Each structure stands twice: as structure tokens, then as C-alpha cells.
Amino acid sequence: MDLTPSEDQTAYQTATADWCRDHMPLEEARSRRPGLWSSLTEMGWIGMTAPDTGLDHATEALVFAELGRFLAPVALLSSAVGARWTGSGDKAAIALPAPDGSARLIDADGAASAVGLFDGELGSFALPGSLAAAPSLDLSATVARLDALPSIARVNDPRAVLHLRLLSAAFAIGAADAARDMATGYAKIREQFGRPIGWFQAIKHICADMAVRAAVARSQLYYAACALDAGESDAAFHVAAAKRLADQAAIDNGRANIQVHGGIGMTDEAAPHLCLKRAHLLQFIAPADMTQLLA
């Protein structure tokens, strides 16, 4: 299986990164500009793997990893999955059901529906007209509580679950990449004892470990996306492995990024904590199936 991105895929990836750099910088994640969601919809990222587009999950994974690098709205995950499997082109929140029958709704502002996993299946339901949203752990997203779940329309296709898990892994890899880049960039300009701190071996080792974690997780993401597109019998295992590696890379890189930044890394004014908080949130979205990983 050739995991090298094609010229078209590289073009999609580069165009996404350029657009995000100009219109959705990571530093503004706490307060996105008005109309951002309309711009994201116009760019076509929500419906890029809809049945009539002809694009594959491998291309989508590359694009969503770049979106994740800039901490794009997490509702992109549920909206893209909803567009592919339910035919909805509107914004969809992420539903995280609880054992007591309630659910947490992530990034539900302006959403008409919610998408989530229910008893191992992908399901969606319409949202009520008004929801009381509050800031979540991830400062770029809000959270609302739904005390009782309405009727859920389930998708009778296991690939739908794999799709959400794959895109969540791509977002996590983007967060890991962002933390790595932030740490190495700071290590080049922050000076101590008359030298940039990146000159010291202890900092070099931290940054090298961050690069390795991100590279390993990205390689598994590529393989999982290709396996899903090819309909391989073990695609579910590879997607679960990609999710597991991506979540761990995002958490570990987020922590290491704060460590490299030292005292300033622990402050709210600085940006390092944004990557770590996004990584923590992504762990709750379509977590890796340990049964498949251990089988």
C-alpha cells in the first residue's frame, strides 16, 4: 500500500493550511471571528466525502489534520460525518451520551442536529430550539447539557463509526503537530545563559520526542484511511490504532509544549494550553475500541 500523498492530495493539504493560516489562526481559537462557520462551509470541507464528490477518506484525513493543527471548530467532525451518512449539510454538534440518558453537546451554537455514538452505532437527532451553552474545557468550543435524549436515527453501517473515529484522530494529530511546532519555535527564540534554549540537549530531546510521536501517529492515520477506502477486513483495527496513537501524541505533545515554554506556558495568556485542552476533549469523541486493539 502506497502511503505517499498524491499531487492532488498535497494540493488539498497545502491549500487548507494556507487558508487556515490567513483566516483561522490558532492564537484566535478562544474568540473566532463572526461568520467563520459559513466560510468553512463554502470551502467544502464539510461535504468533501459526500457520495457525489468522489473524494476518498485518505484525502479527507490529510485535510482534517491540517484543520486540527489550527484548532478548527470541533463541530466540523460531526458535520462532515453527518453530511456523509445522514445527508445533512447543516452544522451538527457532537453528542457525548451519558449512562443516565442525558448527553453533553459540544459546539452546538447554531447547530440544527447532533451526531454521536450510541451503543456502538452512529446516530443523529434534531436539537431543540434553545440550549444553554457554557464554555467547555476546550476554550474554542461550548458545551450544553441535554437531560433526555430524543428519538435517535441510527446509521446501520459500521463504516460511519470508523469515519468519525478517523476524523477525530486526524484532528488529534493536528493538535500534536501544533504543539510540536509551537515548542520548537519557542525553543529557537527563548534565550537562557546567552543561548537559545533549543541549544541545550534536554530541550532537544523533548522536541525530538514530540516530532517522533507526531510522525508515528500520522503514519498510522494514513494507513488507516487507505484501509478504510480499500474496504480491508482489518480497517476497524487500524482506525482504532490511529485514534489511540493520535490521542496519546496530542496529550503528550501538549504537555511537553507547556514544559518547553516554562513558566509562561502555564499562563492563560499564552497559547500552549489551548493544544492540550483540545487534546483532552478529543479523547471523548469516538474513543478507540480497546476490544479491537487487544483482539
Given for the second form:
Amino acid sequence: MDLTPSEDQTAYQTATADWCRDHMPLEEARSRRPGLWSSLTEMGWIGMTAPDTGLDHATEALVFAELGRFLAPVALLSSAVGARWTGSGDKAAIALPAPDGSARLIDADGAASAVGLFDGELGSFALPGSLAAAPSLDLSATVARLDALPSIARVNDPRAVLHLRLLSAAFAIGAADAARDMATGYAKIREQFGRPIGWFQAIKHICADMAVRAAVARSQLYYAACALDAGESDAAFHVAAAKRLADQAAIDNGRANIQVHGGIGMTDEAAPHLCLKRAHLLQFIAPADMTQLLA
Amino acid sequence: MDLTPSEDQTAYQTATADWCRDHMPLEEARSRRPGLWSSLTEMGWIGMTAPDTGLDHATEALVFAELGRFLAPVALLSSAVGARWTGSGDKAAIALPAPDGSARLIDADGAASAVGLFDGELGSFALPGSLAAAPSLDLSATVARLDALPSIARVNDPRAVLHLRLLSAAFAIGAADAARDMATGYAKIREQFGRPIGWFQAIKHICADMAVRAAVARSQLYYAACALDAGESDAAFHVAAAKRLADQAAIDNGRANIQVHGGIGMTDEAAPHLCLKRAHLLQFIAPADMTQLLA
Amino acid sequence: MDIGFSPEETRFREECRDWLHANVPAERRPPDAIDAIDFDKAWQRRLFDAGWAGINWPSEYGGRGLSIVQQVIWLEEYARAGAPWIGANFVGINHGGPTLIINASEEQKAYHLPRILKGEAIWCQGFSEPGAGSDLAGIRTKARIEGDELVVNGSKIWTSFAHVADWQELVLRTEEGSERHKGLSWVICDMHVPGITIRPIRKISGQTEFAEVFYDDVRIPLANVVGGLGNGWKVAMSTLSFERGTGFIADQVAQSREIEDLIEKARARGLIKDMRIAESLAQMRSEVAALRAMTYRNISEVMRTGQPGPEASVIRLFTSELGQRLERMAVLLMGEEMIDFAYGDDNGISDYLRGFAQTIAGGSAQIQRDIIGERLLGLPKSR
Amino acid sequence: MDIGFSPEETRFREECRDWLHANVPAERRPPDAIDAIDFDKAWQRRLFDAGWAGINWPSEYGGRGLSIVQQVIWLEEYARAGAPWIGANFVGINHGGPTLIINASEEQKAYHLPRILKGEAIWCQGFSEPGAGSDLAGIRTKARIEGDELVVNGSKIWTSFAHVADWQELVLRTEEGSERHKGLSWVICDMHVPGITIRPIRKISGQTEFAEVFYDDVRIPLANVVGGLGNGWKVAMSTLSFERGTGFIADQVAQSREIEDLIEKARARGLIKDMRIAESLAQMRSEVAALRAMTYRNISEVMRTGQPGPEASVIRLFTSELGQRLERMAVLLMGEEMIDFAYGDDNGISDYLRGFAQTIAGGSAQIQRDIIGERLLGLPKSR
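Switching forms now, from the form predicted alone to the form predicted in complex with its partner chain, please provide the structure.
Up next: the whole complex, starting with the chain shown before.
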């Protein structure tokens, strides 16, 4: 039993964070440098999840939490899961099927296929040549509509869905961490009434609660990843719990971060809203449902 | 339109509070002075609601909120409602029928009848000669069990139930006020880290939230009482909303009061728990249900 | 206590309702401030011509001189009729004008008040600064006196309608070296004079209603000081006592409509069967009702004593937090539609995003709780 | 990262389980402290004799000298088996003993540690004072030195098991005129010497587990000072570093069992169909799981670095608030049965009432949030 990252895992984590800081800073999330996707592919963040690499879910979770902290493109989630379960080595969009038979496609630009949940199973399908992508709530992602779904190739292994849910949870935890750090950093330097606002208990306790939410969700992420790696019978529950807590942490920390930033947090040019909007997008990707949690 | 008490109403309020302070202090709630009930009867707090006095619900609500602030015996609620709707001039217990056909009787000692809600209607029945009353959660009240209900005299007027609900809400608001005042008073004198604890934002904001809850619930109580007096078609909604908010204020302020008092609040000899336990008892008396609130 | 209105008040309500029914424009107010300016001015003029501008403003300056209850009735009916937001006229009508009524000289009042009521002069606010958000006393924008003029340097932020405004209510530090509440002055600034630069600020919902305003040796006649040099704090604080609790009415009627809409939507989509949704809607419906009751109580207090009760701070805090809960529910009921939001969309999502301002602007929720703790409950001051 | 245990650890778990299965007493521990004392002592002796006392205490003082993981496994299995709360032995086993292990002299350790492990010596705590609840540095109970003795005057409060204890871990101000953290000493006080008066305090749930203790010229040999005169603060703070995150295990296993019980109860009563209940249970089940994961993480950190991470304060706060939420749910599922509660009843309602202590004792929830903000996040200190 050891729920702290090994040296190898820490090295992965650090390398990811370092690369992201240099090539994919959070502040640029709304308009990424050209060629980012190919750099990501070259760096192996998609291929790393392919079946032959044998990378464990625990390490993946650590890496994706770092990517999530910089609001990396959400198509990384679908592409990584696609690489593992559908044999796709390319960019895959996220498909969110609607009850009326249509679907939203997130980040379909340049993607040849899409991956999503269909009646609780992971499925994929090829994308038509041209799709009219519009901006989405999350300024780093686009959304396109498909009026009807083509035929879907289903993955029969239930672990495929858990994989997507786990990585999305990791992304959400990254967003929750980013919001906590941004708020705390601001609370240390912004002064009001002659003191840093972080001196005031009201602000300090908002930040403390952000830290609690992030720590709770991250712990469950680690446990869930290990449970999945170990093939534990309750892995589905643990992954669902991780996703639920991660989504809550990301949304609540996203809101709190705006509150701590005051007027600045209300402006488009500041970064806090980027974390919150990302959190709202992630909540729709492989959400945890009550059945899994109360099973 | 005037939602502040008139001069006459203020006089009623003041007289009630003055009398309670002298004869029925909150701290004695667990063990009242002998003869309290007859003093209450003599002072007219039961008779005041009889049909012939013509007292409006607004004034009643003000008076019962003051009585509630001193944790007056809960049988005042059933007795007052009984006096108005069943012609009883005496002490009436509160009956809480259970789904299995039995009933709890609150404060049945010395009562000849009981009043309660039966399938949404107000009903009353005569009590058997001897009942084994046990202490209840609320240290000022007793509870007895009836294995089976006798025949019940129903009151067909829907206003009867609203009357009981309104007065119970007033009692709950009194308990919420008492908790707020107790916590605030303590926060002003108790020192920690070299300052009154009320100086610290964490404690100050707990107290502020208590004030908000009490003010919100009290406002709705006033409106509900006036709506009932005016025979407004949405009076049932307003009374239900008042009860819901009053119960929440009483329970949440009850908890917050214990928290503000720290270790002292955990002790039987201090008063905070009396307010919380009262709040928990009141929540079962003529509760507001979802149908009324979403009608 | 009663919730009834007199026959005269009821008649007045009917008049309001009839006029609004016949006159509320069919077209929607354009969402962006610049596009909306002509609309806003025309609508204000129409209100004025029909006698609905300044219900409780003194009649010598173009108001109606009626009672607070009539003002409340007008505001309720206005909101109920779905009449357009007064937009660019907001600061003049709800803030600048009331401040002038209490503090300004005859000349100032005679010049400005009718122009505000007629929609001829658009006002904006200049209180907040980049370095002093919730802390009004931390103002650093300063003015030196040269002859009969103030010469202003500094900057203001979160100024709504700055780019369409003719006048600004500007609070400045006019006494060098003064601190906190002292040495401030409340001044009428002409927004068309040289030295003013406006940088629009985009909100997280995409709208650009507010701006940063920079002052570079801007000259303002000393005659534009309101309430006397150095009295700026007192003047700024007086505004609330004119508004006397009626400022919450419009928000509350809007919240009443919002909760009913949400209940209807939840029913239409079958979501009301989910007890989590039902419970939350029932709770908010109760709270909206209570908030109206609390406002009535506060206004009743004003009518009785001439002063709003200290519970105005409770109303302010509760309104803002309830508003956010309503917006969250709206977004929850939307589900995945939320993803389709794009800058410029004017819907429940932009309301949700803009809604964060409710617990930030005008003194954050934290500061409101300090005020309630200190002024209402008498706890020791922390700041 | 992995959640598996080694074959040796798994074998150890089975041993624990087997022994507990065969030895956990059938009768319930009496709820009141005085009635339970014989039970507590006998049960501790049985644990000791079978080799289960002090799993990670040094073997020279009667412990087993095993690893933290084995300590965790024992605590998990202990709680899972529904073994009785160690009751009156709590302070000695979980607090006094560990403090002695780190700070005491050979003589002190050799005398006290085996007696604690065998259940022969009952300890109580003497930290809090009527005037200094969360503020340990505000201690005013003082001792003057006379010859080779301390002479103690003052009082302590919230002392659990005071009336059955043989020894007390007592923090005193031994340096006249000293302030805050300075001049305090950590002392072993014999509870049977003259000058000690105990006044039991009844809790709001009716139990009298704790008491106020008064000291009137109580004489304590200087040899009973632990860690040196004037080092009381340092000694008191060291306790946590021995416990190394394992102190949360028992609470967490209890919470795991509690949430499963609640889910079962809600199902049995058909209440789980109410989505409010289901949602709340699903949430708490997730949180209980996360809390265990967080504790494992913290313990893993200890194993790797020798030090618990700063997140221990997060665990403390979250455990206490989650505990209260679980208790509220238990009470909610009870419905009107709540009314029948009487003093002395030992059920979900007494748990709920006693549960308020969780966010009060051991540093209130407010202070835990200060600590998280300051130590974990590096925000400026407010106190």
C-alpha cells in the first residue's frame, strides 16, 4: 500500500508540468499556439495510453491531472481513450449524444473520429469530412452538432468507460488545483483595507475550503486509479466517486476563485473564468451516475 | 400596506416579552415554575385566540414569536388553536399521528384533549384519563404514546391547519431569535487570542448568517399572517413558506449557537442546546409539505 | 400590519398597468450598451412625457412628487409588465439623481435633474478604483485645485456605460495627504472634456458594459463639486437614504418571475419529479416570497420613521445570494445546452456568469456579512 | 502507487481478524464512563496479553514494535470487527503514551508505558481551560517551584475520564509572567493526590464523560516534568508526529460502516427512492471513500519521508464535518422517533448531539481552516 507517486511517477508529473508551463500556459487556453496538437502528439501524450506501452492508470491519472491544470485541450481525453480502446492513433473528438438522437462533438476540428458513451458503453465512429464547429462555453474547445449518429463501434469492455471517466476526473482535479493556486496567489498580493486580502478570515477560509476540495478529490483519484489497475471489484464505484468529487471541486473552486478575485475575476482578460468554464464542460463528459455510486 | 407592527401590536409584543422575562425565563425551560400553566391561562394567552376576541393572526404571530423566544410550553400552540377551532378552553396536547395508527402526544400532562393534523385536516379528540408521559428530546416537553387513535372530531375549515402552522412558525422564529441573541451576546464577551471572538470574521459571519435567517423567516411570518387575515387565495402557500423558513432558521441557528459557544455549548447546564432541541420538536408540528409550496 | 393597498393606491396601480400594457415596446432592448443607447434614451423620454419618470422626485425638477408606496407600485408593475431595463439611464435615475436631490445646490439640481429624467443626459459612476475595490475609502485618484478648477489625475474602474455617458459622479481625493474617509469630494465630471480615456472591459459573459476610465489633467470647474469640498464620503453615503429601500423592488419582481419560470420549465421537462429539483424550487420560491416581505417591511419602516432599518444590508446580501442560486438552477435545468454558449449570447448562461458580480460589486458578500455583524448585531469592528 | 498489501501484511491482517473474531466481547460496553471502567481495564489487559496492545510502540516497553502499515491494519480490523471503544484507556494509548515515547526519560517510560498498555493506569488530559478553549497558548493554570516540587493552582476543563483517571497529562504555566507559548511545561500529575477536585460536566446528550478539574496547591514532583521545564509547548506539539496519521483510521472505518448502515436503512424504509436522500447518501459514500484514500496518502507520505504531510489538518477538518453530516442523515432517517430521545439513550440522536464537539474540540473548525490557509497555502497569519 502506497498512495504517493513513485520516483518514476513523480518524474512523469514534473516533466509534464514543465512542458506545459513552457508550451501550453493556462492563460493561453482560449487561443492556443499553432501546432500545439502536433506537439502534443509528438510528445507522446496520446500514444502513451496505447495498449502496447503498458502504462498504468495511476501514472496516467497523475499526468492528466497536470495536463488538466494547464487546461490542455479536452480532445486529449477522447484521443487517449481512443488510442487505448479503439486503435485510433489520431485526434478523436468527444461525442456527447443527446436523447433526441443528435450529438454534440467537442473539439472535432482536425479529428477523424469521435469517442463517447452510448448507453453506458464506450463507442466510436468516423466523423464526416466537414463539420461546422462553433465556439463553446469553454473558450479552449469548439462544439459542432451532428443531427443523427452514424453507426457506432462499441467497446464491450466496461473498463473503457472507466478509463474515460478517470482521465476526465484527473482533468477536473487539475482545473480545481489551478483555481486554488490562482486564488491563493492573488490573496497573498492583493491588498484591501491595508492588508493582503488573504489575511482576512473570510477570504482565508474560502481558500482553505478550496484546498480541502482539491485534496479530497485528488486522493480519491489516486485510489480509483489503483483500484482500476488492480482490477478490484469495486473499481467502478471508486472511479465514479472520483469523478463526482473532481467535478464538484472544479466547479466550486472555479466559483470561489472568481469570488476571491473580486471585480478582476469578472473580466474576460483575467484567467479565473477559464477554470470555471472548463469545469462546466468536464461535468458533461462521462459523468458519474447514482447507480454506480449506490451500487 | 404596512408590515411593521402597529402601536397596539407593539404593546402586545412588549407586554408578552416582559411577562415572559419575569415568569418564564428561557433558562428554566427544562423545569418550569409550578403553576406556570395556570398563570398562562390567567394571563389569557390561550383565551386570546378564542373566536369571540376577534384578534387578528398578525397580532397572534407577534405574541407567539415572543412566547417562542422564551421556549414557552409547546402545548400553548395546540391549546390556542383548540380554543379557536374546537371550542376547548383548556390545555390541549399536540397529537402527532404515526403511519401505523398510533400517535405521539406532546405535553399531554393535565390536558383533557389533543389537537393534531389528520390527513391534512385539523382534528381533536378527548384524552384517556391516565397516560404515561416520558421525557422528550425537548426538555421542556413530555411525550406519551397512544397505541390507537380514538374517534376524531374534524374541523372542516382549512384555515384551522394554517392557524396551527402559523403559530408553530412563530414559535420557531422565537427560538431562532433566541439562538441568535445568545450567540451574539456570547461572541461579545468571550475572549480568545486576546480579543472578543466576535471580532473574528469566522464567528462574526456565523452570527451574521443567523441574523439573516431570522430576519428572512420573520418577514415571511408577517406576510403569511396578513395574507391569512386578508383571506388571500395564496395564504396557504405563504403560511407553508413561513413554516419552512422558520424551521430552518430555528434548526440552523440552534446549531450555529452551539458552535459559537464552543465547549460551553456542549454542556447541559448552558442554554444553547435548549433552543436546538426545541427547534427539532417544532419541525414535526404541522410541517410544510412540497405540495403546498409548489402549488 | 396589513398587506392591502388603499383604493387610491389600487387606482394608481391600475393606471400604471394600463399605460405599461399599451406602451411597453414590442422589440427587445439591444443587449450591448452602445447599440442600446438610442433605445434607452427614447424609452426614458417616453416615460417622462407620460409622467412616469421620477415618481418620487420633487415636482419642481420634473418629478411627480408621489409617495414611496406609489414608487413601489410603479416599480412592481414596471417589472411585471416586462418593461425594458432602463439601461444607460440607470446611474442617473437610481444613483446620481437621488444624490443630487439630497446634496446639490439649486443650480446643480435645476440643470441636471430634468435632463436625467428626460433621458437627455446619461450618467456613469466613478467610485471604484483598480487599487480599491470594496474599500471606497482607499481612493487614490486625486485632484489639485488650480484657480476655480480641479485638475484630476488617476483612474476609475468598473464604470458601466462610460463610453456613452455625458456625466460622471466622481469621487476624488481633493486634499493632498488625506487618508481614508477624509479629504474626498463628490464631483460632477463632464465626460466629453479632454484628458479622459476610456478602455472598455469585457465581462466573462462577453458583454462590455463596463470600462476603465483614465484621467490625465482633466479640468473640472469647482462649481461642479456637490455638497462641499472634502464632504465626498458623506455625500456618497447619503444616496441610500433617498432610495429608501425601493431599490430592491425591481430585482425582487424579476426574481419572482424567474422562480415561476423555473418551476414551469422543470414541470415541462418532467424534472420536477426529481425531489432534488422540487425541493430546491420550493425552497427558492419560499425565499423569494420572504424577500419581498422583508422589503415591504423595510419600506414600511421608512414610512413610519423616515429611515430605512439596518436590515437593508440583510436584504442586499440575501438578494444577491438568492439571485445566484436561481441562476445556478436555471443552468442546471439547461443541462448540456450550457456547452453551446458563445460570447454575446444573452440567456440564462450569461446571467449565471454575470451573476458572480452580485456578491462582488457594491461591497462583497464578505463585507456585507461584516456590516450585518457589526451594525445590526453590534459585534466589534474588525477593520 | 498501489493499494495492495504484501503477503506478510495480508497474513497479519488475517491474524488480527481471527483473534478479534474469537475475542471481541459479546456484551456491549456500558455507555457511562464510571460503569465502564472495569470493562475498559479488563479489555485492555486482554489485548495486551494477546499481544495486540501498542502494535507500533517500542518492544522494550511492552509494545510490538511493528510497522505503521501493521498499525493501520490492526486499527482497520479492530473497527471492522465492531470491537469496543477503548474508552478510559483512550488518552493513555493515543495521547499520553505516544508523548512519553518521544519526550520522556527512561525512568518515566519504563514506569508508565507498560502500565498504560496493560490497562493498569488510566490517563486523562489537562490542556483546555475555562478561559482558553481553542487557544492552548492562553493557559493560565500555574505552578510555582518549591524545593523539588511544583505547586499547582488553577483549573482545567473538558477533561474526559477525570473521575476514573490515575494520571493526567497536564500543561501548566511554570514560569511566572511568561506569555503565550513560552514558560509552559508538560507534567505527569497523579490524580490521587490532595488538592484535586473534580466536577463532572453533563453533555447535551446526557452523558457525563467529561469534567472540570480544580487544583488547590497540588504538589507534583519536579521529576514528573516531561521534556524539561519550559518546553511544554514543544512536547505537546510532538504528539502528532508519533501518531503519524494513524489516529484517523478508527474514525474512518466507523464512518464507512455508518454510511453503509444508512444506505441499508434508507433502502429498507423505501426512502432511497427520494432523490434528495439518494443524492446525499451517494455524496457521503464518495466522501467516506475519499477520506480513507486521503488517510492512506498521508500515511504513505509518513512511510516515505518519516513526517506526516501538512494535509493532516485537511483530514481533521473533513472528518469532523463529514461525521456531522452522517449524523444529520441518521437523524433525518429517524423522523419523529427523534422526539422520544431521553438523556442516557445511546443511539443516533446522542451521536448527533455529541457530534457538535467534532467541530469544537481539538481546535474548532474555524481554527482548522486558519491552519489550512496559513500552513498549507501560505496565507498571512491573522492571529
